[in-house]
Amino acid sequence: MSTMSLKGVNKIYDNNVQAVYDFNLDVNDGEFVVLVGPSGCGKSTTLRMIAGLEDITSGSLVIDEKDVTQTPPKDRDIAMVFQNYALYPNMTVYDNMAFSLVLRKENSNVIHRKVMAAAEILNLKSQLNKKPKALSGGQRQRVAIGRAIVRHPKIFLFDEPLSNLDAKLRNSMRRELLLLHQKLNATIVYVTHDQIEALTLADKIVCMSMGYVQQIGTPLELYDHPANLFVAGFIGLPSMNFVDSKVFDGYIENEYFKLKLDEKNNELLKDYRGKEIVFGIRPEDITEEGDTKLTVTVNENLGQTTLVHGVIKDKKFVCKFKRWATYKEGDVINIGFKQDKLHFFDKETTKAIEA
């Protein structure tokens, strides 16, 4: 497949609204890169600039070491799969998948071979003579993907392709996309607001907010070592718990609890003694053993795990325990925090405090 680089890319619209700021990204050959963030963060705008559907205000886009910033969309050799499938309702599945090749005036035997190969990969051979209205949502999305596959593009672009599907179908389509990536070894740039999709699909995640890149890294890097408060709160479900706290020698303290620090964390925070920071802990890193008292408000059993919502005094906290718990509203339980899973953030810069 291909490599791609975006260097110092900015997008400013005619009304002087800036949607993307100084976007820099290197995509390796065969890499699955996911742009993730809340609505309005600039991820779809970035994807459309890669496709050529939006002009790049400043900066450059390089594909296979060739600058294509000013290259028309049709000459970039990129295939895009849209959220709404964008299928032709009057055409069969076969004709929808073959359409771009017909426009290129490819040999009919070549078209047939490519369409059948894509149909085999996507398990659509039995659907080729049907029209889109006769297909399920998942099948329509596979047709849209098949239409991209037959072109053998340098890069695949996916713009929230699963957002119109129900939860069960989204789960199965995620697995199909992973299998598809393994079969094609394709270079993929994928946009979603769903952090679960980002964590399960990506080789590399680009987390965005308000037009800025907040962090780039592997799913595990963003989960275990978030660069700032935004990434820490956005990546992970349920979200990380945060508490403004003051640092002392050997412990941190806030109006809800006092937490003793082990030697490593105490050393990490030595320059913050006497100052306020933001303490963070993921729900799954809270234990049922400790000296902090939590009053239960809601107990959500999820099978192998239980989400326990509660308050420490009046501060809301969420815990995730790896068992079926049966706490009731008003129960008071003791909780603790895993020392090797504590997160600390500079209150002024919001950046993570790390060694």
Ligand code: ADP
Given for the second form:
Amino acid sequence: MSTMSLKGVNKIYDNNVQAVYDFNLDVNDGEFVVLVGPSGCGKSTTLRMIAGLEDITSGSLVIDEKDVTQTPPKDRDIAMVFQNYALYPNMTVYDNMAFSLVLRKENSNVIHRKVMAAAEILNLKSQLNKKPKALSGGQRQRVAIGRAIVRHPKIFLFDEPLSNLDAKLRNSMRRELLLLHQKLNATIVYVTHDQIEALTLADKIVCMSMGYVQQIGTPLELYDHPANLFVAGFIGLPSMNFVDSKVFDGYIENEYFKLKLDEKNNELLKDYRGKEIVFGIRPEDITEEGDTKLTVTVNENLGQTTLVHGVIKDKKFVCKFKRWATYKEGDVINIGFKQDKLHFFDKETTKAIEA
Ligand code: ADP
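Same protein, different state: after the form predicted alone, show the form predicted together with the named molecule.
The complete assembly is shown below, putting the previous chain first.
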């Protein structure tokens, strides 16, 4: 298995569109790295540069301490799994998986052993004689992964592999990918626009927007300590609630409520007194006790939790309570904000204000 580094990587397409700016990342051996961000943020471009399918305009790519910036794709020892599977329709599952090894002129016993091992891991043993069209979407995706596994590549690249599957299948394939990673201990770089996939799969998340890396960290780091407003709003569903607020000694205030600060938060915001900041609170960090009045618009029961949508004056708020709540439209409820879960952002730089 393998390590990889991208250093100061930029991508400018021929039409002068700069898709990626100064991308820096270290991938450790066996690490599952997820590039996540909205459509157009540059994640596929980055993946394609790693695969060698796009030139790197400037910067370098190092795999296992060897600079491969100029190395052709076939010599990088990387396997890519695409969202559209790219299977050969006229070949059986077995032949699809064996194909790259046949091209490499591997010994037929070795090929058989590798295909059978991959089929075992991917639960495809009973499907080996079928053609792709006779398989479900999830099975096809597994064949595409099998094709990558048999090659024992240094690095696996996944480009939105689950986006063509329906919601239920996506959930089960997500779990399969986790199991697969546990079994193979492979180094993986995985692209998705789905922040849930990023949170569930990644050892390390790279969150991107408009061609720039916004934050790199573990899922928990991005969730609990988003580096800026973009990451705070993108990671987490429903999204964090934000309110422009003014800082005073001991409290913050906005059009909708006044919020007392404990000693720690008061100290944190000391330099911002008299200034505007953005206050943020995740739906689950709102409590059903406090002195802020929320008028309920929708009570959405999800089983173990309830999403309560409401307004404070005209400002929309979403709360997530850990119980089966039964509020009605128009109910006025008291809410509060957990002091150790408050987020504050600098209005100009959008960066998180943290100790
Ligand atoms: P993502 O994968 O995050 O959706 P992409 O990497 O596909 O984003 O695209 C990033 C930016 O680069 C977008 O603005 C897109 O329009 C542009 N882009 C992608 N491919 C090309 C190309 N072949 N030529 C010119 N611009 C491109």
